[in-house]
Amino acid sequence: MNDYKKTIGIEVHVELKTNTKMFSSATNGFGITANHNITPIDLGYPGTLPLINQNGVELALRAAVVLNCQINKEMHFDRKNYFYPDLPKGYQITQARTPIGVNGYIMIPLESGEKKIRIHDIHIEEDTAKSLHQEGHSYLDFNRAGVPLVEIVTEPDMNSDIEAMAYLEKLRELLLYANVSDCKMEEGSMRCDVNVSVSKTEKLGTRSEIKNIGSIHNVGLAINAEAKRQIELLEKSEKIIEDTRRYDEKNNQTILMRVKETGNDYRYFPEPDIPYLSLSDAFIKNVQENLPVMPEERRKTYLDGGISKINADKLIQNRELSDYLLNFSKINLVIASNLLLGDISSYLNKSNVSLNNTKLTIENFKQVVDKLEKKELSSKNVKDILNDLMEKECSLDEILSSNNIQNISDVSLLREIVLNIIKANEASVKDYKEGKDRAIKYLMGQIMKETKGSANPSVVNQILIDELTKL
């Protein structure tokens, strides 16, 4: 069974982040009241005209720039026509011919190397309204209905649920980080159909379509379950049917769904309402240099400043913080990050507050960050002041006095004073060169008492160790 390669491609939904629909002036928002933020146009009544929203395109295109696409200067909507009760028209406005983005791709990480997932196309077009199963009846919301969507599809390119997953935890961090959506699949608005098959030969299988699947994680399951599947059948001669399936997480399998007997016919053709869309180069050039600083160029700054991959991949998975090292020009980025990831993202956490909404200042994280960075203050000092340094408007030096926080940071001073605890306790300088690891803590602990807290722990400890080298 180890014999058969498995064949992956993706479409992927995604909703753009503008604040009204792609046809209407209809609010674009979540968890709007059922069937609230809607107008005629978006219910499909008669005589009604949909109007283009720029900033739905701008993002949409966007999307085409970061995935590297080749991007239709003129292009034209069309329609898709098919009857299904969420779409009250009997169509969807989509683009089939003229796509805003083609031929791209993007670069995703694995073990062995990155490899590249071609972009066969990205196409604006609307969402449909929600449907609702409850009881033995059905509900539509049509807050849904016209929500601006970008559809994604790839070539297909991914052998494996690692790779499958790589592509769209990459995507969707492009998609973040571009500010096209928010992608929140927990809500609706990145949501994956998969098509998988497999086969022993170069020539590729019969494919099935895995549709809207909930989570990343899910859809590395819903592979390995459908290839299982259909290797099972092939292993007993039996035929493989195109078909349309779901992913039951509960049972890790694939239903079906329904049989594809025969190809669509949606009649596509020119929507009529809307006019021909032309793209001019001062439009497409704005877009491009208006980009938000994306991943990879964060990713290489923060590996550049000396910090970990583990603790800059972190980084680039919360935005906030991320965009909150943006702030600084010149800063120690191993310290800055160990601050952002460890205490704060802990005081966040306890809080349930995100950084923007503290009255952690720009300038007083600065004086932090480079008052650690010159063993001024100790990573002790910063748990004890951590509360204040998040919830008041004041100074560093304010905090700090109001604390009573006040280092010795004179090495000449602290090394008079090491050596004066070292004469007073040569029992414990015995034990020490006798290998006694406690002997250490101990003096330590007489230092700290005799500078009442006031000295830096690790200047402190670096001369201690120096001093005792030459005993």
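Heads up, when I say rigid core I mean the largest set of C-alphas that superpose within 1.5 Å between the two forms. Note that this is a predicted model, so its numbers are computed, not measured. Residue numbers count along the first chain shown, from 1. What changes on going to the form predicted together with its partner chain:
- The two forms, fitted on the rigid core, differ between these two forms by less than 2 Å at the CA of residue 12.
- If you fit the rigid core between these two forms, you'll see the Cα of residue 61 move by less than 2 angstroms.
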Given for the second form:
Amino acid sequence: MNDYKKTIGIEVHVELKTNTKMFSSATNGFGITANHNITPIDLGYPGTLPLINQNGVELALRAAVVLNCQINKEMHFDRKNYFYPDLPKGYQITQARTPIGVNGYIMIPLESGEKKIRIHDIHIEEDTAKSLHQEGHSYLDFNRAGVPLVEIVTEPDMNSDIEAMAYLEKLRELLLYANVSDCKMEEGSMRCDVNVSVSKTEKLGTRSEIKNIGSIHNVGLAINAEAKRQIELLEKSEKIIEDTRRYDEKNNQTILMRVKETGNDYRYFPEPDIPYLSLSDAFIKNVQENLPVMPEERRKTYLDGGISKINADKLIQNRELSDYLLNFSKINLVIASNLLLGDISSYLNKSNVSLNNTKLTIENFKQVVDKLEKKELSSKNVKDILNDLMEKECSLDEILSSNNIQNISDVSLLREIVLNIIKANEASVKDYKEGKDRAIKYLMGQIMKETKGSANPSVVNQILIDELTKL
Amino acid sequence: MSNYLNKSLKELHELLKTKQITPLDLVEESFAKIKENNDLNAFITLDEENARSEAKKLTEMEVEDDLLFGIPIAIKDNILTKDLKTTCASNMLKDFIPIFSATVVDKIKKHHMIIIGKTNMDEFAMGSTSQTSCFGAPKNPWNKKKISGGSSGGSATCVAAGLTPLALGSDTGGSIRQPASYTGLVGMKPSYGRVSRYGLVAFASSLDQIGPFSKNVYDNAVLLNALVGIDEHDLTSVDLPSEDFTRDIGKEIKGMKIAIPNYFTSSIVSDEILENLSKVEEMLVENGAIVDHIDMKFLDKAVPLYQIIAMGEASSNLARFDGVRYGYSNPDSKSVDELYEKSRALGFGDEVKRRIMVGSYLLSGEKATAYYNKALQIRDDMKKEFDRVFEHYDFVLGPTTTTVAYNLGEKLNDPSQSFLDDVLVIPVNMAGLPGLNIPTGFNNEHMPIGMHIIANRFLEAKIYHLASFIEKKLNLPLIRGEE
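Follow the form predicted alone with the form predicted together with its partner chain, if you could.
Now the full complex is given, and it begins with the chain already shown.
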């Protein structure tokens, strides 16, 4: 059974993060009362004509750029004709002949190293309405009709569930970071169709398409379940029929929806209501040059800054924290990332707020990190003032003094305190002289107690050893 | 009954301005004449109440310096009018009341024109005789046994019979110019992109244009002035500097270069029309125009080209009429497929169904490359051929139709026959050019004959220039009852 090779190609639809729909002025939004977010255009009302959302084109172009595609500078739209109640015009406006991007690729990380997954094309299209079937009735919600989508089609370059999932994770990461889409599979702003075939030879087997899988995790399960089904059929010398299936999570199996009709024909032809679009070189350049900082670049910065691979990944996965770090050019990345992923993350989780909605200022964060680096603050100090940092509109100095934390680095002042403590703890000094190491810890503790923890520990330690040696 | 509606816009404006008549007088005359000529079947829906109340409002107002102020107009029934039934002469939309108006309707309302009603037409503008209307065909005022052409037959009948001075039509493959020719009117199909298509129920999107019908050239240009302009609702509308299409009317034509393609004077055209054309040609030459007979490629491909492109687009444009959201919805259907089948089978007439089927076939599978893509190629070649000719000539000229208007009921049993009525006018739609019918005479049964003036893209003013010269020289008795 193991000598079968799986071949996988993936089609992903993502909703573009535009304010309005692709071909009308209706809002592009989620969770609006059914059929309250529509214009006559979205209903395919007689006499209406499509408009074009410039921002939609720009976001699609940005996606094409991050997927390393060649750009079709002269592009047009096509009509894909078929009848379905969720398709108000009886055709979908899409791009068949001149997709905005072609021949791209992305690199996916695997344990064995990176693998190149080729992108066949990325094209712009409009979403359909949503059908709801209840108690023998069908309901239509046209809010989604006309929402801008890009469809991203790979070559059949993946050979395992791991690779397919890695591709989707990577794609999601890229599109999120490019601000192209929210990529929320649970809200349907990212949807996956997976083509799977198996073969013992170089010749590809007959494929099945598994439609609309609900999560990246389930993509992996569905691929394995489908490959298993196909292999079992082949082992029984049965033929695989090209079909469309869905994944049944409960029973971990794929279920037949329909057999692909041969000559399935969408009667594509150029959309006459929208003139050809010329993407100017300046427009393309502008998109290329104004890309947000992409994950690979961030990852490199983190690793170069000494952040561990695990923490680097954690930051990339938490876009808000990663973006926050972009505010600082000169900062100790290790300390800053520890602070963000540690105390600050737990505060945010506990209080259920986002970082942008706290009072933490860029100045205060920078100062805290700098003081931690110079050991002018201890991590305990930071824990003590964290709530104030996040909740009060004060400078760090104000916060420190209201918490009675003065970081004493003044050597003469500290030396005085050290001498007092030595004088008051003769027994411990004696222990130290006799080589009992814990004595120094006790003395340190006494000094920190005296200074209410605000003494710079490394400075204190140095002075203490100095003075003890002198005795 | 008063008899003002056959007067020119300038005359009417003077009468309104000097308060010898009111807009309400014009509206009342219009409705009275429509009733008197009910048998012409020019209208599908009248808007008596609104027209009267609008006319009363205008009667109270100071007459603006606008030739269109207070003038009644009729609108082809495939152009949306808010709150006023728009049927496309189809059972599919028999009770369809639009929720918005076409851009052209908003524009004429801004000029305080008064909409009298919606005119009869071929169903969804598919036909060349207006006989595919589910309300029966309009009749030709010059001879009620004859067709008034199509698809804008109702608008042509309306203006030719003096029911309104002006009307709007739409032209996908001759649907303004051909009925104008059959009824002795001036009918203009503007350059593609001149006039917004927003609110025009689409037949073939890459060919459709809205344009004016009138009894004389000047009035036609005045109405076109009001219709044109880029529209944010129509991406195919074109942004051009504003211009006055009447500016060259009445000027001389000395030195103008005119090409008459040999195909337009070939044996496909009847003798009486060819004779008329050569008389006009003589007159033009006498007046200093240079006329050459030339060969032009691809003109003979117009009909098959039209059948492929127009029907392909139509099959897609009409897919939205599925009984789900608007229009006729079969109440007895038990499933979605049945709803589609029955709503479309019963909602559409034979010609529309025929064209949807042919269009779907031509766009399908392997055939798409053989037919549709080839057609797009030839269409491009045809455009280039016109470009080539316009490098040397100001105009391309020919007859508008191959025959005069024929009898109602004739040619009905051969669906492909009616396309030949438009063989001379279709190339203009294919190339996106402006084209105009100017009446140039009558045959011996006193049926109107027209000539077709074509110029390069966006040169409508030039067309009006030549047309007005011909109009003045021929000085034909074109007003019914005064001939």
